[in-house]
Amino acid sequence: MSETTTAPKVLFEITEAHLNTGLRGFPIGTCRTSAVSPELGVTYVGWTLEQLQNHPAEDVIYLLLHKELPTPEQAKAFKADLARRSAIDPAVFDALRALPPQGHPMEWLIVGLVLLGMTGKTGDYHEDALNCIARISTLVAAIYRLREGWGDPIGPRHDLPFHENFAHMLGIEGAHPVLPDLLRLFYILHMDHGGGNLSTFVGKAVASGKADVYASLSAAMAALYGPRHGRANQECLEFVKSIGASDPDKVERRVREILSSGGLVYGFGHAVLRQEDPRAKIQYAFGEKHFPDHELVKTAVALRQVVPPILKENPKIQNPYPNVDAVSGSLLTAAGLTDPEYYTLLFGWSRVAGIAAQIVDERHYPGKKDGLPIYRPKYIAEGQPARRP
């Protein structure tokens, strides 16, 4: 009896077109933390985020490394682990503050990362991925305070949850009695986001090659640095200062000026989704119960009314929808969090995670001894002529 094969399934046909265009769309692996629907937004292992937004920020952590939600006996032993981790060498501190304070914050977070490698580094790509995740809020919270001179570092609290000991740490003055739960809400919308992005496919090309978890995610915390990727947040809250107004009537006539002069629209459209991205609608709502006076919540809360409309008048534009950073920007300002250099480092500190997670699935995969093999894409030689001897 002759054995049968099945051929492989064809899901992306390579053509000329598809070279220098930055991998966009091209497939060339799995995810099993997270997906991007043009219907669902982001979920996580099939969860959407609108199921997920009130739940602790460790059940969503653990979801993401374990695939499936933890039980409460599960949920408490996982708190009080990440907790026992929490804590970090005071070598560290004392190289933060060698830092130049002109650096900006995601510099220093690559810094920190390397500097947390260096100090408690185990080799064990699971046992360091939690560690980190672990360590993530005292060292943010650190070049917070370090850079800002606001003094020396404050110790986590183990019997705080894990969002309301990140606030702790920071230890903001006049800050709004809702920014520890906004911050939990912040770091769960922004934890992952599939596997192609350019911070995760970064950090995890790096850990490709045998990197450890600090080393690949410090790569990845500058793949995301960059002002393409992560500083949309920031380049929006200064968008929604730009407008000035929070009457409907005067934002449509600002918008219209600033596209009709040649113009960007900050917050608005998606590479994937086809409709309002889940994340904004979660934030908004936020917004709209807490800080519903703020005078920037309400311009962003404007354009979110003006701006689809606007947009569709051009038939090119196939998302004229808010997205994350339409709004994150207004409300981590109204919560206390004013300064929005420091909105990508917070960006870093949530999506650590997700990173994280991906990693050890990559280096741990099933049926793949030693992980998933290195990274290496091939190039085509473009103007390279032989040479003969």
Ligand code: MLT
Given for the second form:
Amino acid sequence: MSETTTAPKVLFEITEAHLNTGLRGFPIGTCRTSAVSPELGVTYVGWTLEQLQNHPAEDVIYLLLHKELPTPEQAKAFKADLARRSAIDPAVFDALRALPPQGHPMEWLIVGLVLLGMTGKTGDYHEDALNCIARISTLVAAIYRLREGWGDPIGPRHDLPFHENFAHMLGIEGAHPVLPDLLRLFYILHMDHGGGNLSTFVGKAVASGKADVYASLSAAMAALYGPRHGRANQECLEFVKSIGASDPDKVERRVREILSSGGLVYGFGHAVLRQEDPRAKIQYAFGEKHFPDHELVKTAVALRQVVPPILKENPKIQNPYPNVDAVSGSLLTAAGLTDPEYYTLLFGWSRVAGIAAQIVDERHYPGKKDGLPIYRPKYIAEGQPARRP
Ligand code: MLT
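So the form predicted alone is up there; where is the form predicted together with D-malate (MLT)?
Starting with the chain above, the whole complex follows.
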């Protein structure tokens, strides 16, 4: 090191107490698509979700990939480009038809992404990311239809915006007219959440070994499938249903009963956030506007009022506030998507965009011809006595 070079800034002191804590809080890289702060929650390239919530989904995809919102001309060209890429090989549908219906929709997605790769990968990270983001709606809608036995997949319509095309391909009978707009909002709110959430971390780690985008995203979706991560939204709706009332006094009594019998309260708290998650706040506003009389939405709104003061009685709880899952299932149910088994699939439908954008950023990192190095953290040996003679 020359005399003029300053020592790198110390970001984090690692002690033995940090081992086996799930890397919580360890800075391990940089992220260009989004940031999560304890106070603000997630921002996408500096924009808050309050600012982005009314944009077309395609604009926000463009933002994550290009780090700026598109001009009207760029937006038009990008929409057309995504629509052009959205058809998938019929061999994928044939393979999905052979999957056991008892498999969870996320297991179908994990398989489906690998099938998309087998039938359509180019090997170029940017190109594959775009194709995958464009094709994920077609794949997810086909999983819904084939697994539920609703009939053959419905082909994409190039004249429709991203979220309306998805609603069209789902073909839900009797859906609420606001379903397409709820899907647009759900998509935007779930797209990205910094670099350290489990699925994003896993997807980037797998891609660091130079696996293709599809295999990396499939691994990321396996991470999202877990009940501590994306599957929490499915369990959260079961919890809201189990309350069985929307009157705040009754809800409070029920929550206290659940907690005193050792049960869990779902949809509250977060690893990083120390305020109400803005993704929850925006969804509550949508629910109060469109479904003010829906019993489950009213229950979720009552839980928002009742649970934080109860959780604050426990000084160990750092964040007693609602998170992204608190009301999402109640809204989806009110809009016509009533089966909670599919909620993590919808989370994956959206999160693929953020993870794919972050994979592209790491594989095409400025100044690194071959992208960032393969992930290779260190584990300290434990309980392994020397056995040399
Ligand atoms: C997410 O959106 O991925 C969840 O909030 C989980 C997380 O950030 O760790």
